[in-house]
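To begin, one chain is listed below as structure tokens, in the form predicted alone.
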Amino acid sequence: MRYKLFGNTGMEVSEMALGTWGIGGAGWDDRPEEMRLDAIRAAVELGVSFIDTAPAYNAGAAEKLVGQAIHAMGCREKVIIATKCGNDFIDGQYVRCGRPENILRECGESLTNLQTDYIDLYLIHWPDESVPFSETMGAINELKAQGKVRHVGVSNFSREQIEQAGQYCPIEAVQVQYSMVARDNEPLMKWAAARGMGVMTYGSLGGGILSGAIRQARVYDPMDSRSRFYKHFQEPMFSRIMELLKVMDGMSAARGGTPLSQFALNWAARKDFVSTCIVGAQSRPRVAENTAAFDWSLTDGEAAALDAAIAQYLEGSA
């Protein structure tokens, strides 16, 4: 595993962060609870020091599994935990709420779920423009003053929203979707990194499509994240990505069958404006495959070939 300083926070984090949306079990293929707990254990054992979760990941289920696993391993001080607020999963629907009383309540519930008395990085999950940032960030400042939150960030915010929120509380981290198949946020990421913010990418494997495991278009359940959130599982983007995968197949063969997911993660992690790549997995073998990506690096030639393929097949279609 490789590690980087996380912006100006002083924290050193693994270049892969374990994502727990799928581990929460809502909107993805559900796996037995013990398998999901073992995925968390595997990540820590293989050098992952950063775990990303949220109460919105199945109404606290993901947080509870993270708390259970970390508590049982006795490794809280070795693991940096990021969780979120301002976005709840209620009766199968995601509901944004940045009201101060909601932020304070959510933090208390997250601390209980995670079996800890502090959160290393607290992120506002989505902006709630119905509530002034002064009020939302005021609640965050209160949590910092109480020692419940150590560092503060935002997820899915625009540059303008980050600047507005930053007037009331320093923003130390940003989390956005970014991968070979979703590059729209690159200017924002460069801007944030240049200002000393830690930059976290989610959807680093494009919701799994860059693993190469899915080669035939299919119709997903309306609540499946590959139907509702990751739109590139639909045409015409799906077929364009399949052409990119063919190029990656050739590179994989040249490296003796190295999994495609490792090329995709190396491509993102080598960017100097990326601090860590969030990668979701629900089983030990998948976690092991993903962490192995950080045992080697793309050559400049491989990176150039991937960039050329992205430009040829995906440019203007993200």
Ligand SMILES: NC(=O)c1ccc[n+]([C@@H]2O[C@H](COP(=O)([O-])OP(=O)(O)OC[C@H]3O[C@@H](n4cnc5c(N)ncnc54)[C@H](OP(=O)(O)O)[C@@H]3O)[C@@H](O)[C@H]2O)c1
Contents of the next structure:
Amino acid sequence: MRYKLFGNTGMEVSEMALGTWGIGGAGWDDRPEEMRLDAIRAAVELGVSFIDTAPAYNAGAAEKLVGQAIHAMGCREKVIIATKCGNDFIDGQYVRCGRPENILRECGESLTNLQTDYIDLYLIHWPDESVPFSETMGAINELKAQGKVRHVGVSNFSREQIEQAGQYCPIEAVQVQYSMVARDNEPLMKWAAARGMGVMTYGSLGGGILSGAIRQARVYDPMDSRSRFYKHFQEPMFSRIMELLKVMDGMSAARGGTPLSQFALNWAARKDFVSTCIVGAQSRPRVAENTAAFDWSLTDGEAAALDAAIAQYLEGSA
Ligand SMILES: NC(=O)c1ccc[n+]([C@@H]2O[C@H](COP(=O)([O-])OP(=O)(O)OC[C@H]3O[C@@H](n4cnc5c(N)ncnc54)[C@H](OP(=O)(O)O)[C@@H]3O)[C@@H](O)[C@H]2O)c1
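Could you give the coordinates for the form predicted together with this ligand, as opposed to the form predicted alone above?
The next block holds the full complex; its first chain is the one shown before.
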């Protein structure tokens, strides 16, 4: 595992963070709870020091499993926990809730779920434009003053929204979607990194498609994240990504069968404006396959070949 300073926070984090949306048990393939718990243990054992979670991941279920695993391992001080606020999960629907009383309530619940008395990094999950940032950030400042929150970040905010929210509380980190199949956030990430913010990528495997495990288009349950969140599981992007995977297959063969997931993760991790790649996986073998990506690096030639394939198949510009 490789480690990096997380912006100007003073925290050093593993270049892979464990994502826990799927581990929460809703919106992804169903895995037994013991397997999901073991995925968390595996990540920590394999050098992951950064875990990303949220109350929205099945209404606190993901946070509870993180809390359970970390408590049982007795490693709270060694693990940097990022959790979020401002986005409730109610009856299968995500509901933005940036009102101060909601933020304060959610933080209390997260601390209980996580079996801890502090959150290393507290992110606003999605902007709630119905509430002035002065009010939302006021609640965050209160939590910081109480020692419940150590560092503050935002997720899915535009640059303008970060600047507005930053007037009331320093924004130390951003979390955005970024992978070989989702590059729109690159300018924002560069801007944030240049200002000393830690930059976390989510969907670093494109929701799993970049692992090469899914080669047939299929219709997912409407509540599945591959239906409602990661739209590239549908045409026309699906077929284009399959062409990209063929190029990755060739590169994998040239390295004696190195998994495609490791190429995808290294492609993102080598960017100097990326601090850590969040990767969601619900089992020990998948976590192990993903952490092993951080034991090697792409050559410049491999990176250029991947960029050329992205340009050719996904952006139609080569
Ligand atoms: N801030 C936000 O708004 C936001 C949005 C999305 C995600 N996130 C965070 O970012 C994390 C990562 O994103 P994500 O989970 O959405 O997508 P992801 O990490 O790109 O992909 C997750 C999918 O990839 C599969 N997978 C993982 N490793 C694999 C491997 N080695 N081989 C084959 N398949 C593999 C997983 O399968 P299994 O689940 O079956 O293991 C799951 O289906 C989330 O868990 C969450 O913590 C944040």
